[in-house]
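First, one chain by itself in structure tokens, the form predicted on its own.
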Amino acid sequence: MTNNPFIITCPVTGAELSKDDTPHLPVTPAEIAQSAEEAVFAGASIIHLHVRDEQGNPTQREDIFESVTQKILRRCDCILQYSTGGAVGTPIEKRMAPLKLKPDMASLSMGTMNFGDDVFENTTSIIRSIAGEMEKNGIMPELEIFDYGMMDTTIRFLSKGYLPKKFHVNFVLGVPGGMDGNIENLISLKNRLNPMQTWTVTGVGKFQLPLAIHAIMMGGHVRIGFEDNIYFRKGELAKTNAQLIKRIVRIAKELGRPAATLSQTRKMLGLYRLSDN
């Protein structure tokens, strides 16, 4: 595996956090652009953008995405994910308002789920609006696969051509209501994929880091950050995305993959620019 490098991609904030859960999460444009600074030189070359409303609430609105996307821009170069899911409930056209700006990728979820005490929809109408939108403005999807029917799902739209032909794949594992985090899950999923796909695992809560491993030693990608997980240790809250992502890197150099450039990430996926270098 040694010299094989390893996507990390930080979701900053996410949309079902509070500061009352972690003083530390990251909630204005400030805060956020800050924080995916932090993340990126820490070893991230993704950041999957939420953002937050003046009072601190999960939006979709365009404006607040583009001045959060231009802070960060300003403050370092790396590929921007936009979240189409929103917070639960969000209606469909908010959720797709954010990708007339066109980042680079965006995710697209699979399949209408229970997401803790709610209902995450997307039937399939939803997916091919949304997955119609990103083609329509150039943006690569990273499919989010929640539970093992979404792969069914994914393999019958690929058929069918309701989805781009260059994708990346999440698997996002722990969600109540989805696939617990254990490992013979990740690997069942990964062993549908096409050898040649590029993916990358979600761990949730007391997940993230076992699976970041574990995804790690069999060549995949990870996502870090406290949309997923705020803690550090049992017990210990993490103070920054960043203290979360040093230590994935600490690991994984051990198991001799560094963590990817952003060139590297762009080549790896197919996403080029003239000036990365």
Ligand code: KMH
Contents of the next structure:
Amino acid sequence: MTNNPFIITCPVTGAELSKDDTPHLPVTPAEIAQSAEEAVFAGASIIHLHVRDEQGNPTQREDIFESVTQKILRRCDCILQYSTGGAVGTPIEKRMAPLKLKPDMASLSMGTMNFGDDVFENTTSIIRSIAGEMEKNGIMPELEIFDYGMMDTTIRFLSKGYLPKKFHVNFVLGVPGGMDGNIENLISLKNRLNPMQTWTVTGVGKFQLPLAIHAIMMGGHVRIGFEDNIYFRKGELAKTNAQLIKRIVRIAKELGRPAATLSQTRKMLGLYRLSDN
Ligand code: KMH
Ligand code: ZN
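Switch over from the form predicted on its own to the form predicted in complex with this ligand, please.
Starting with the chain above, the whole complex follows.
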């Protein structure tokens, strides 16, 4: 087992939940920024960002992404990874709008799927448009792989040159409509990657903690936060994103893997800033 630092990505709020699901969900720009800061101090170095409008509804408005970005970066230093998934049903032009702000990273979902009772649409042309916009703006994609076929699509797209050369991979397991969060699924997906490829696992709901522990043992990285899971344990809501992160940091320490600092994360992903040497 490796003792390399592991990267924690925190998806602080997502687009599918509301305060009705948990009163602890950060929704306003100030709440999102505070929760991001707490997550970073707990060990996260990447913030996967969705934002909400004045009514608390998910939005891909560029002005809100810009102001939330400023609020977060005034409080702490981290890599911002904008969502291009938005909420289910968000039209493609809106999904791409915040990319004009040139964040370090952004998500790129690799196929259409059922998403609970809805359809999360990512046709070939949608994937190629978003990937092209990222390449144009120098943004590193995180490929979101929810299903085995999306791994085949990724390999096909790579062979055709449809994706930027450098990317990170996120296996998102446990969405109803995608692959289940069992360990065999994680292992079979991971075995198809180039051994040098960086990868994260996102376990949805009850899969968050066990999949994160397995990823840590397998040399991978983890995503931990409210977008994917709002419970600390069965029947007990987590109070903050940081509470969930602190637990995985504790467990990983016992397993010999420290949480990566921001500069370690940048180095592992090959995501440099001009100020870095
Ligand atoms: N809200 C989901 C339908 C992403 O951020 O790119 C899509 C999602 C993925 O959250
Ligand atoms: Zn997301």
